[in-house]
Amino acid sequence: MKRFEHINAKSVDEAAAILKAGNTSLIAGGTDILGAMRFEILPDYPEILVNLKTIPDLDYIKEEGGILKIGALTRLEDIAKSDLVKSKYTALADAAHHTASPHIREMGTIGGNICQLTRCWYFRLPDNRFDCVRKGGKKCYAMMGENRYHSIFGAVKGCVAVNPSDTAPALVALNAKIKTNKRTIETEQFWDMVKPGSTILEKDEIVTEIQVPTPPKGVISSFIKFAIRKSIDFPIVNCAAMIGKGEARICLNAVHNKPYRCINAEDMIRGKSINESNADSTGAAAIEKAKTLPGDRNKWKIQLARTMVKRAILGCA
C-alpha cells in the first residue's frame, strides 16, 4: 500500500471541506476503501483519507415522527440486532444480517454499504490493469468477456457491472430517503454509474442519515439473498419486498448497475392475496425485461431473479 495522509475529521463540514480540496476519499469502517487501496484498483490513488468515525453523533437508531432514523456511521451488526428494526423494518434488519461476515458487520457501516464500489472483477483486478469505462476508458471488458454475474437488465453508459449492496434493495422497498450534508435524496435516485463510483454524490457530499417511513400496520417486508458462499459473499441476486394494505414495492439488486425496482411485478401483486400461484406469476412479471449478455453466460441469473422475487413475496405472507 502506498503512503497516504490520515485526517480525523471533527465535523461533517470539516470532512466535506477536505474532500473538496484534493485527491481524497472517506473512510468509516474501512471494509471497502482499504481493499481498493491495498490492491491499487483505482486510477487515482487517494492521497488523503478523511476519517468519519471521529465525528460525533452519526451513530444511532431511533424513531421520530413516524420515521426510522439511522445515522450513517451505524454499524451493520447494530442494525441487524436492533429490536426496533427487526419488529417494523424486517427487510432492512435481514439485509444487514446477511451482509458479509460477522467481523465485517462489526466494522462496516450502513453509509459505507450503500456507497461501496462495484465488485466487477475487471474493475477490481489489482494494479488497475483494466481501464474499463467505469474508470474512464472506452471498453467494458465484461461485455464480451467473463460476465456470468453481470447485469441482466442491460448496460448503463457502456458498463454491465452490478450494484453489490445488500441493504440497498431493502431501503428501496421500504421507500427510504438518504440525507446528506447537502440534500435529501429518494433512494431510487441515489445510485448511478459514475466514474469510478456508484452513487450520485458530489465530491464533497457525505451521507449523514438514512430515513425510513414506518410501514402501516399489516404491511410486511422481507429480504432474501442468494450468494455462492451464503451471506459471507456478495450477492449474486438479492431481493426485498414490502406488501400489504394495497401497498407493493419490490426491488431486485445485483442484477443492474443500481437497485432494480420491479414495477411490473408490483402491479401484478398489489391488492392480491399472497399465495404460491400469485407469487410465481409476479416473479415472471419481474423479469419480463431481462436479457442476457453476449455469450449467454449470465442467462441463469434470470431464472434466479424470478425465484428471488417469488420467495421475497412469500416472505411477506
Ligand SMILES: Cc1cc2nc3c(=O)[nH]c(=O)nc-3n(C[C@H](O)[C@H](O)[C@H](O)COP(=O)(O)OP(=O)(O)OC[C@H]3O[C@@H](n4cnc5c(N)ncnc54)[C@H](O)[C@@H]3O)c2cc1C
Given for the second form:
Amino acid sequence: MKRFEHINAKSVDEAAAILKAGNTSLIAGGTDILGAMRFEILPDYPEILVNLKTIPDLDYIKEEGGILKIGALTRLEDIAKSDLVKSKYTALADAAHHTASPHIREMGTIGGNICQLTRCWYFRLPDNRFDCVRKGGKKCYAMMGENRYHSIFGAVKGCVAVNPSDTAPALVALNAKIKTNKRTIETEQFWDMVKPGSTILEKDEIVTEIQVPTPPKGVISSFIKFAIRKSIDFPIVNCAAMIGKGEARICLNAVHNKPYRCINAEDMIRGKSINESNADSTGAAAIEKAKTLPGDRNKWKIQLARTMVKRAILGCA
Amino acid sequence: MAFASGGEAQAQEKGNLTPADATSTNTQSGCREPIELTVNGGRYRFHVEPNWTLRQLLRDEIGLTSPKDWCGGMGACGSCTVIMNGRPVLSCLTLAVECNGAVIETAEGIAKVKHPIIDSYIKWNAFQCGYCTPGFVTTAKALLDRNPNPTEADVRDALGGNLCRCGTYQQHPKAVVDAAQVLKGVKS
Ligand SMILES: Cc1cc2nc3c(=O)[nH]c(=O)nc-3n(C[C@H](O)[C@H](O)[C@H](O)COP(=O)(O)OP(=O)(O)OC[C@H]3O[C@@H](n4cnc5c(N)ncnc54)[C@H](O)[C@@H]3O)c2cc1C
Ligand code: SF4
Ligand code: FES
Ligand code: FES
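Mind giving me the form predicted together with this ligand, seeing as the form predicted alone was just shown?
Up next: the whole complex, starting with the chain shown before.
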C-alpha cells in the first residue's frame, strides 16, 4: 500500500473537520477501503485516513421509543447474532448474517456496508485502469463489455454498475432512516450514482446511526440472497420484504445503481394473504420494467430477480 | 535458503528483542507514535508506518510466519486470520497502527499452549497445505473460545471464510467438534 497519513478521530466533529480539508477518506472496519487502496482502484489515492473506531459510543444496538438504533460502527456479526434484531427485524439480521464471510462480518461495520464502493469489475481493476464514467471518464466499459452481473433496470448517468450491499435492501424494506452528523436521511434517498461513490453523503458527512422503526406485531420481514458460492460471495441478486397488516415493502438489490423498491409488486400483495400463486405473480410485477443490457448477458438476472421477490414474499408468510 | 536468509536474520534479531516487557524494537526517526500490543502472550512496542498491515507487522517485524497471504490481501481467503481481542480477523485488512492495545493470537501461540485443536486436526486429517492450515486452525480456535459446544453446522458456518483449493474441508467439522470434547474433558 502507498503511504498515507492516519489520524485517530476522537469525535465525529473532529473527523468531519478533517474530512472537509483535502483528499481524505474515512476508515471503519477497513474491509472495503483498504482493498481499494492496496489495488489503487480510485483515481485519487487518499492522503489522509480518518479512523472512526477511536470515536467512543458508535457501537451499539438498542431499542428506544419504538425504534431500533444501531451505531454506525456496529459490526455486522454483532447485528447478525443479536437476539433483539433476530426477533423483530428478521430481514436485517438475516441480511447481516449472509454478508460476506464470518471474518469480514467480524470486521465490517453497518456504516461501511451501506457506504461501500461498487464491485463493477472494470471499476475495480487494479491501478485504476478503466477511466469509466463513474471515475469521471467518458465511457462505460461494462455497457458494451462483460456485464452479466450488471443492472437490469438501466443505466444511471451512463453507469450500469449495481449496489452490492446485502444490508441495504433490508434497511429499505424495513423503512429505516440513516442518521448522519448533519441530517436524517430516508434510506431510499441515501444512494445515488456519485463519482466515484455510491451515496449522497457530502464530503464531510458521516453516518452515525441506523434507525429502524419496530414493525407492528404480525408484520413479518424476510431476506433472501442468491450468490454463486454460499459464503463470502457478493449477491448476484438479493431481496428483502416486509409484509403484513396492510403493509408491504419489497426491495431488490444488486439489480440497479441503488436498492430497487418494487412499488408495483408491493401494490399487488398489500393486504392479501400470501400464497404460492400470488407470490409468483407479484414477482412478475416486480420485474415489469426490467430490460437487459446490450449483448443480453445479464438476461438471466431478470428471471432470478423475479424468483427472489417470490421467495422473499413467501418468507413473510 | 538464500532467498529467505535476510528476512530470517531480521526476524530472529527482532524475535530476541521483543518478548521482553514492551521493548521498543524499531525506533527509526520520522515514524508514527508507538503502538503497544500483546501477541501470543508477549508484550511488544513498535513504531509503525500508517500503511503497514497487521500481517506485515507480525511476519516482517515479529517473525511470526503463520498468517499467510493467499489471495493477495483481498479479504477473500482467510489464510491471514489471527484472533484479535477475541474475534477472528483478517490481518491483511487490518492496519497495524490501529492495533494499539490489542491482544492478538496466531497459530504459533495456539501451538505453544498445546491447544487440543492441533492434535485434533492431525487425528482427523483435517490439516491442509501450509498456506491454508494456520488460518483454519486460528478461526476454529476463535470459535471454540466463544462456543464450547459447537455443532458441525456451527463449524461449517464459522469456517466459511477460509477458502482453499483442496479437499479436506469435510474433515474440519469433525476435528473441531472433537477438540471441543477434549476441552470439556469429555474426551482425552
Ligand atoms: C471478500 C469480500 C466479500 C464481501 N462480500 C460481501 C457480501 O456478500 N455482501 C456485502 O454486502 N458486502 C460484502 N463485502 C463488503 C463488506 O461487507 C464491506 O466491505 C464492509 O461491510 C464494509 O464495512 P467496513 O466497516 O469495513 O468499511 P470500510 O472499508 O472501513 O469503509 C467502506 C467505505 O465506507 C465509508 N464509511 C465507513 N463508515 C462510514 C460512516 N460511518 N459514515 C460515512 N462513510 C463511512 C468509508 O470511507 C469507505 O469509503 C465483501 C467484502 C470482501 C472483502
Ligand atoms: S458500470 Fe459504472 S463502474 Fe462499471 S465500467 Fe460502467 S461506468 Fe464504470
Ligand atoms: S490474505 Fe487475508 S484474506 Fe486472503
Ligand atoms: S490446502 Fe492449501 S491450497 Fe489446498
